[in-house]
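Below you'll find only one chain, the form predicted alone, shown as structure tokens.
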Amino acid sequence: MEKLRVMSVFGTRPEAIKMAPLVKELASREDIQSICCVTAQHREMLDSVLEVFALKPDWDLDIMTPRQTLSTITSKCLTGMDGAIEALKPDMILVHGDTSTTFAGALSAFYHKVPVGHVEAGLRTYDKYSPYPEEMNRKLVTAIADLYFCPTENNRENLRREGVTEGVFVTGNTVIDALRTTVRKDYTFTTKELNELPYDSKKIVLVTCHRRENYGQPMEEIMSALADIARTHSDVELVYPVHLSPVVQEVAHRHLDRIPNVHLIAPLAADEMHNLMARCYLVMTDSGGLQEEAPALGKPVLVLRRETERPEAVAAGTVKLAGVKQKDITAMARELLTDGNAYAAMAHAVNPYGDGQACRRIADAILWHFGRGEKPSDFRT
């Protein structure tokens, strides 16, 4: 019996970081052939999470141009996946979360009738332009897809209720897989400046910021929020790797340049950024991947966000909506900061969002969607 052909498809650092634990368990097992393409939407970033994980694409389209706009992304990702299908002829195409080329590589599979699995399945924030375009992204590839690998047991109930009740697993997170190969006690950062931070002295506040509704005002009032924090809190350290878009690079720059306890630094590679979030004391972000990545690792979150669409770890306590006001976030900041028992409740909830055994369930389910394994059980916390 030949093997299936499961081809991951992925363009982001956040994708990477996700489908790169999935890409070697598919590899390990003796009935797949895995196939790694990747659209390199986000080059650089990509490509260091590609080097983290010693992962090299079968296939990669090369997207990335400056100042691209999400219709060129999806028209030259839809494009060169023609190419990609073709020549691998892949027996299944899997995609991730909500991004551009999440949406364009499950409809370039549809349009060449290849089944569609979909990991990271049933989010929902039921506000088309918010996260934009990620919510409109992730609701046409549930359209599409045969297999829908869901964190959590809510993202299955938002499938149930749009009428997808049939291939759906809870497999749980595949980014907590992730992080039990890259967090390590006696990791050593590859920059001076992270490796003499004042972990044990200081509170590190880590700080990610780049969602593209965020663009304007509430950017700004989230950077106004930052720098008084930081000037007000002479005990914290505030690490920010500045996400590379020119219009987050201006803001940022602009409110937190010269503020001592301040730290502007490039993006960070995904060890990089693991090892870092695991020595921090509170992350704050518009990020989907740090709320389910800190709370593994003990990190109350504030989500720098009018919503999200992990309702799981507001519910359990891991993570708080701070909004995107300087008020509030100041307000929010403020009490995590100084009130040990509010810090500690955040930090001792338990994480929903998965054991570590996501990409097993998720590979055990593709091989009994095509006859060759047992059903897995779904992940329940």
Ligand code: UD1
Given for the second form:
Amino acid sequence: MEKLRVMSVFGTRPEAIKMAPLVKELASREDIQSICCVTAQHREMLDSVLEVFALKPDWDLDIMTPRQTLSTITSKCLTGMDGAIEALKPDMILVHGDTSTTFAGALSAFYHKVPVGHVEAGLRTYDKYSPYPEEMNRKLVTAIADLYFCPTENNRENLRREGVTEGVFVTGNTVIDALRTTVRKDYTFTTKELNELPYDSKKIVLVTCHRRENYGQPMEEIMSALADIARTHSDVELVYPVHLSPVVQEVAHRHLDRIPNVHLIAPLAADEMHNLMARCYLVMTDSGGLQEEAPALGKPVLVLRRETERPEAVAAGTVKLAGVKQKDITAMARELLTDGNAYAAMAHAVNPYGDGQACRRIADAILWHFGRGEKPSDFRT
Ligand code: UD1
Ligand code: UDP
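Switch from the form predicted alone to the form predicted in complex with this ligand and print that structure.
What follows is the whole complex; the chain from before opens it.
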């Protein structure tokens, strides 16, 4: 029997981190030819992930430009995908999550009548503009997809409410599979500054912030809050690997340069980031991925957003929504930095997002869909 040609399409850092273990799992299956197509919506940040996970793409659309718009990303991906699909002739295309690459990848697959598997399906805020444009991207991909790989039962329930019940699997999130390969107790950082941090004598606060809906006033308030926190807590070292978006770079450096206990550093390789997270005191972020990783590592998270599509860790008590107002963010951080009981109540490891077996379940589900294996059992917490 011919091998199934399964093509994974991704373009940004988080998609790459979450798809890398799946590309490898697919490649390990006798019945599957694993094909990797990158749009390079992110260039440097994608290449860093490809290096950490030793992945070599079969096709690279190389679309990134500085200050790219949503329209240019989508149109360049669509045009580029035509060539990739015609040349590589996949039997199924996998897309991940909710980026512009995800949407364009799925739409292109549909234009070529190739079935689509949506990895990390069923996340919702029900606010069209927050996160923007991700909430719309994932809803549009839901309409196109044939198979849905939901991280949690709650995600499946969201799809069920929208009438999507066929081809739905609860697999856990592949990010937990990735974390299991990167985090090690004896890890030594290659970034010199990270080896020199006073992990035992100071509180390391790990920060990231990049979302488009936070551009403007919300990001100004977030950065002011971070400056306040650093200035008023001398026992804190705030470590912030700044996203390469010029919008983010400008606002972060304007507010946080020249504060001695703030370390604005270049984006970290995924293994460096995961091991820093494992050793930090607190995470403050508007990232989706960090909200999933930190709970698995027992680190409290303050989410720098008004909502989240990841309520599972909020329910488990390890993540809190801090919002985007300077006053609220500062107050919530102060509580966790000064009140040991409040901190202890949030600092316990929970794994609502997976057990490290998501990629195995997804590969099994694909083979089952094509009549070549058993249906996998669902991930349960
Ligand atoms: C994108 C995704 C967002 C995801 C985020 C993860 C969309 C619309 N947004 O947002 O869902 O959470 O990635 O980080 O798909 N840049 C570089 N080098 C890089 C990466 C980015 O220079 O390696 C700069 C470029 O100037 C680029 C800009 O960052 O134009 C913004 O990148 P873009 O992919 O458009 O948006 P993100 O905010 O990264
Ligand atoms: N990450 C990384 N280096 C960094 C910042 C983040 O490797 O400097 C990782 C992080 O651990 C997570 C993913 O990138 O796995 C999250 O990506 P991002 O925050 O860019 O996007 P989001 O998850 O919000 O879509």
